[in-house]
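Starting off, we have a lone chain in the form predicted on its own, written out as structure tokens.
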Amino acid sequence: MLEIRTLYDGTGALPAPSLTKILREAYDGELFFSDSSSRPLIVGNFVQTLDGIVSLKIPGKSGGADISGRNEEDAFIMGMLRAYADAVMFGEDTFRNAPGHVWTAGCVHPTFEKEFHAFRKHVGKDSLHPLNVVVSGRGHVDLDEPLFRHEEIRSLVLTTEQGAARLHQRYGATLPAMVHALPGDAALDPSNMVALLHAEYGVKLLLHEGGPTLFSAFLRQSLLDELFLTMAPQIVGRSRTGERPAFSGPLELSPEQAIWGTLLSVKQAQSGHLFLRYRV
């Protein structure tokens, strides 16, 4: 049973209810996003430890579930965000560390799958699931993963011309995914990706699930509107080599360049997890 309690809500009054009754009760409040006309609204979602770690960097235990302790409330909020999104974006390492996973609301929280589907219809989404977008400049993506064989889930690989050539060489005429090559070398330009998703795929709300290296490129270009951050009540350390990352990855800003946020809401689970929402 979900135990989410709202401690603070500064989002303001809505013109009309957005969530279905069941989801509103489970979330202990409303969830609403403003429209963005020139580009998609970009929302980040991460879970981190008290000392700011988002990945343990241990084979088989590098995902967010190991950071959250497989917390049900965190999974539910992730499901809510995926249900709201037109597209979910993630990098090749995030994809590789989650074999068999698909980036849908029901996958992360199956109990509410039917309600997530009902919500998408309620807000006028044209598909049951968001577009799954894998970003891989080098084209190092296993297209035999279940994501690319799922008929109900649209998938897209954003890569470079070199990466696309590598995928076409490996899979040939049996290429199971939509592959789109963008200008650039191994590091793709976030603004190009965002423009493509908006213009050619009609994405109005983009949910960014990392990882840190990809996310830092978006931060560097000020391509983030909101951040949902779960604080898991554990301390794991950065390791002697300092390789366990924060969600900002290799980003390094001066005090004058720092990105500031405005707190929109704070929610709490009985487990001690905190769920923070910021406008960036």
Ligand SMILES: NC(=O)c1ccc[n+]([C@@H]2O[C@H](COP(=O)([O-])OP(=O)(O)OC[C@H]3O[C@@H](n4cnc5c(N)ncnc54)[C@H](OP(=O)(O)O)[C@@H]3O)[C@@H](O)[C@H]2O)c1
Contents of the next structure:
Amino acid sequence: MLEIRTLYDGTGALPAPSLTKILREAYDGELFFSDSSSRPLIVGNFVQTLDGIVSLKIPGKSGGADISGRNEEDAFIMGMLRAYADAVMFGEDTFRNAPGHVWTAGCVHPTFEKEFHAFRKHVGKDSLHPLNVVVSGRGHVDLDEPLFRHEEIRSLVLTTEQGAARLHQRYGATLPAMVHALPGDAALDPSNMVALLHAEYGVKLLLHEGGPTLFSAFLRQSLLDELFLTMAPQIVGRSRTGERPAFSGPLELSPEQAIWGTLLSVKQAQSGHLFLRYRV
Ligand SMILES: NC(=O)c1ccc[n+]([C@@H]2O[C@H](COP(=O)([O-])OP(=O)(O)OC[C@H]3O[C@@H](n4cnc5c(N)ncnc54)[C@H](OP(=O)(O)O)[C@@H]3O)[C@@H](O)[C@H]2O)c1
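Write the structure block of the form predicted together with the named molecule for the protein whose form predicted on its own appears above.
Shown next: the complete complex, the earlier chain at its head.
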């Protein structure tokens, strides 16, 4: 049983109800995103500890679930965002650290799977699941992962010319995923990725699930419209070598460049988790 309670909602009046009744009750409120016409609306989603860590960087324990403490409400909100999204994007390291995972709503919260599907239909999405977009400059992506063999999920690897060549060489004619090469030696330009997703894949709402390295490149170019941030009530420290990242990864901004947000909503679970939504 979900225990989400809204403490503050500054999202304003909606043009029309968006969530289905069951999702609205579970979320204790509405969820709505306005359309953005020139490029996709980009929404980030992270869970962090009280001291700002998003990955413990311990083999087998470095994922978001280890940060949230496998919190059900956090998984539900992630599911709703995926259900709303046209595409979900993640970096190769996040992908490699989640073997067997597929970036669908039902995969994070199976109990609500049917409801998520009904919701997608209700908001007029033409596919059951969002396009899963893996980003890898070097093209070191394991295409034998179940994601690429899934009959219902469309997947896309965004990479460099060199990365695409590497994948074609490795998998030959059996290449199971769409691979799209963009200009760049090792790192792709986020604005090129966003333009491509918009123009060729019809993406209007892009859910960015990190990790910090990929996300920082988007932040550097101010390519973020909203941030959903779960605060998990634990403190884990930063480790002596400083390897544990915040969601902003290696980004370093001066006070003049700092990115400020406007609080849109605050929700709470009985477990003490807080669910913050910012417009950036
Ligand atoms: N708590 C949370 O909410 C949360 C959310 C997401 C992830 N995580 C965790 O964060 C960790 C991963 O984060 P991370 O920062 O190490 O890695 P990441 O951002 O997931 O992936 C890094 C890799 O993505 C590719 N990449 C990133 N930016 C790129 C660009 N501009 N162009 C082309 N390729 C690019 C590169 O792949 P190649 O080296 O192949 O070129 C790079 O090595 C994992 O432990 C994951 O579980 C936590």
